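One chain comes next, on its own, written out as structure tokens in the form predicted alone.
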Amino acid sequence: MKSKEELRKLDVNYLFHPTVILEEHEQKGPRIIVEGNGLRVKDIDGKEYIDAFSSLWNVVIGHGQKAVAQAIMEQLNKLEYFSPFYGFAMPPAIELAAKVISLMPKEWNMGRVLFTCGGSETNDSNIKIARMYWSLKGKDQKKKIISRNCAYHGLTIGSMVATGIEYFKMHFEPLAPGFRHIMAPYCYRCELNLTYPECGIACAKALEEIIQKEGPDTVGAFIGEPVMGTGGTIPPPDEYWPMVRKICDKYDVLFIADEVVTGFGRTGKMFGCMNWNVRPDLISIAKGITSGYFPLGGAIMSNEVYETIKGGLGSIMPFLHGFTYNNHPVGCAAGLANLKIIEEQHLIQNATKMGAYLADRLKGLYDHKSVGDIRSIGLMAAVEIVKDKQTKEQIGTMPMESTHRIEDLMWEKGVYGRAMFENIAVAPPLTVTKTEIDTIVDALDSSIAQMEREML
């Protein structure tokens, strides 16, 4: 391997990084990670860190699980790739599709899986599938997609517009048409300045209002994360999703569940929607399906959607959507091995147990004068940082000044947490132990305290 300085120079000169301040990155250079085992990763200097964010929500089984690497190698030795087009299939894709469907409640009546390379591609696929569904039912005007402020659904041309965080859209106009947004179930910063439960879940009722305003014959689907992730780890009130499902049924609107972050145990259930017994029509998965060991996602459709598309296209017209690496055999082999580990090591049960412990430990952070809110479900949590608990204003003149400082301080202490706007978030692998949670929360605690001394 090249030296640290050689790699740093090559990185700065040739590698383009997403979501960094480019000038700052050229000055500081990359944090170069070279190894991983369990919850820990090691940088090029040999220093170890606890990966308290599962890298990017996705390493749910932890680093270095040899069984997944072995499954990848075995599949590479048999067949690295063959076209998924024109009816060709590879055994791992067939088996993984059946396995994923088997993990869902039977009453969801889910039917088919199109494996993709990640979440953004999956959400784009499901948006197209929703529009095709209504077109083939003779309702060509039902094209509009409703999502929410604070939502994150990806950064492709379609999923970027569904995303409800405006920063991600700057300089990429013109935006694709046909998308609308409503308020998020963000009780701490309610856009209507209401208080739960007296609000009557107005954020859910907003869906019905916008459908009526736009015209039910023009709205095709509502897309939502069961628990909003990048927008700040926002679990909704318990009444929210059942109300949304009823509204979708009332107006013939499909519900696309974006389970990219919440799927495969993150919330303490196999899928996030299971926390509220809510049935989707289309589901987007990624991240936890392979725990990042190989790029993979999946667009899942109900039997109703599949049969409508099959019947509408008939015996002549093919389904004209797809990408080169759909149903990739190596990715699907990784997925099968990953799901086996999740089940055999009882990681979802551990997520429930350790999630409760994490939530309890985090409560103590309210003693800090800058901690305005703490939100968690399973093993995803966020601590919202404010200058004043009454006004809820941010610290500093620029967004994320305080949370970026906390992230940097945690890194210095050997723990990776993630700054997400005015929140500092943790989402450790589902293999996490109490001792590791203690280390994570202690690092977060002391880092908040130090940030306050410096900035308040």
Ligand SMILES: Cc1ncc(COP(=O)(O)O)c(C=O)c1O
Given for the second form:
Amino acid sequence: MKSKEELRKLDVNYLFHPTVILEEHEQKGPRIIVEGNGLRVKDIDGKEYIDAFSSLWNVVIGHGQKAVAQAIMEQLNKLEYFSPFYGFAMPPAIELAAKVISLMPKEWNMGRVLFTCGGSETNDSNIKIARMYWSLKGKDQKKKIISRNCAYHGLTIGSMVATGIEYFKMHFEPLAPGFRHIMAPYCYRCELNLTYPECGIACAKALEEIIQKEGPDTVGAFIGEPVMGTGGTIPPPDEYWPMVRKICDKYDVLFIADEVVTGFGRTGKMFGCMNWNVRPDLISIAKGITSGYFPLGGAIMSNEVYETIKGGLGSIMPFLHGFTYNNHPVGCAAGLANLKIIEEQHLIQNATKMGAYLADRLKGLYDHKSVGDIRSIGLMAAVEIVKDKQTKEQIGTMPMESTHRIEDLMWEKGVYGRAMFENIAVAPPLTVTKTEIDTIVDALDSSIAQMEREML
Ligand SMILES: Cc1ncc(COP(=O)(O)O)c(C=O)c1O
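Okay, that was the form predicted alone. Show me the form predicted together with the named molecule next.
Below is the entire complex, every chain and molecule, led by the chain shown above.
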């Protein structure tokens, strides 16, 4: 292996990084991570860190689980890949599709899985499937997609437009047409300045209003994360999803549940929608399906959607959407091994138990003058930082000044938490222990205190 100095130089000269300030990256260079075990990762200088964000919400089973590496190697040694087009299949993809469907409540009546390579590609696939569904039902106008402000659905051309955070769209115009946004169920910063529960869940009613405004015959699908992630870890009020489902049923609008973050136990249930017993028509999965051991996502459709598409296309026309790496056998072998660990190690039960402990420990942070709101569900939590609890203004003139500082201070203390706009998010692997939660919350606590001394 090359020396660390050589690697840093090569990185800066050749590797392009997503979501960094390019000039700053060239000055600072990369943080090179070389090993991982459980919640711990080690950098190239040998320093250990607790990964309190499951890397990018995805390393659900923790780092270094050898059974997944072994499953990947076994599949690679048997067959690395064969085309998924024209009806070919490999055993791990067949088994994983059946397994994923078996994990869903029967009453959802989910039918087929198309495995992809990640979340954005999956959301684009589901948007296309929703449009094809209406087209084949003879409703060619029913193509608009409704999503929400603060939503994050990925950054491909389609999923980026569904994303409701304008920051991610700058300089990438022109944007694909046919998307509309409504307000998020973000009680702490309600767009209408209403208070729960007197608000009557106006954020859910906003869906009905926009469908009526646009015309029900033009709206094909509503896409939403059961719990908004990147937008700030925003669990909705309990009434929200049942109301949304009713509105979707009333106006014949498909509900695409973006379970990319919430799928596979993150919220203390196998899928986020299970927290509110809400049935999706299409589901997007990624991240936790392989815990990052191999890139994999999946577009899941209900039997009703599948049968409509099958019947509509008939006996001559193929389903003309797909990618070279759909149903990849190595990814699917990783997925099977990953799900086995989630089940055998009772990680969802642990997420519920440790999630309650995390929520309890986080409450103590309200003593800080800059902590405006704390939100969590299962092992998905965020602490919102403000200059003033009354005005809820941000600290500093630029977005994320205080949260980036907190993230850096936590990193210096050996804990990886993630700045997301004015929030610090923590979402550790589902294997987390109480002692590890204590270390994470202590680092967050002292980092917030230090940021306040420096910036307030
Ligand atoms: C809810 C949600 N959907 C979709 C995506 C996009 O996934 P990917 O980055 O794998 O394309 C993400 C990524 O963080 C996400 O959080």
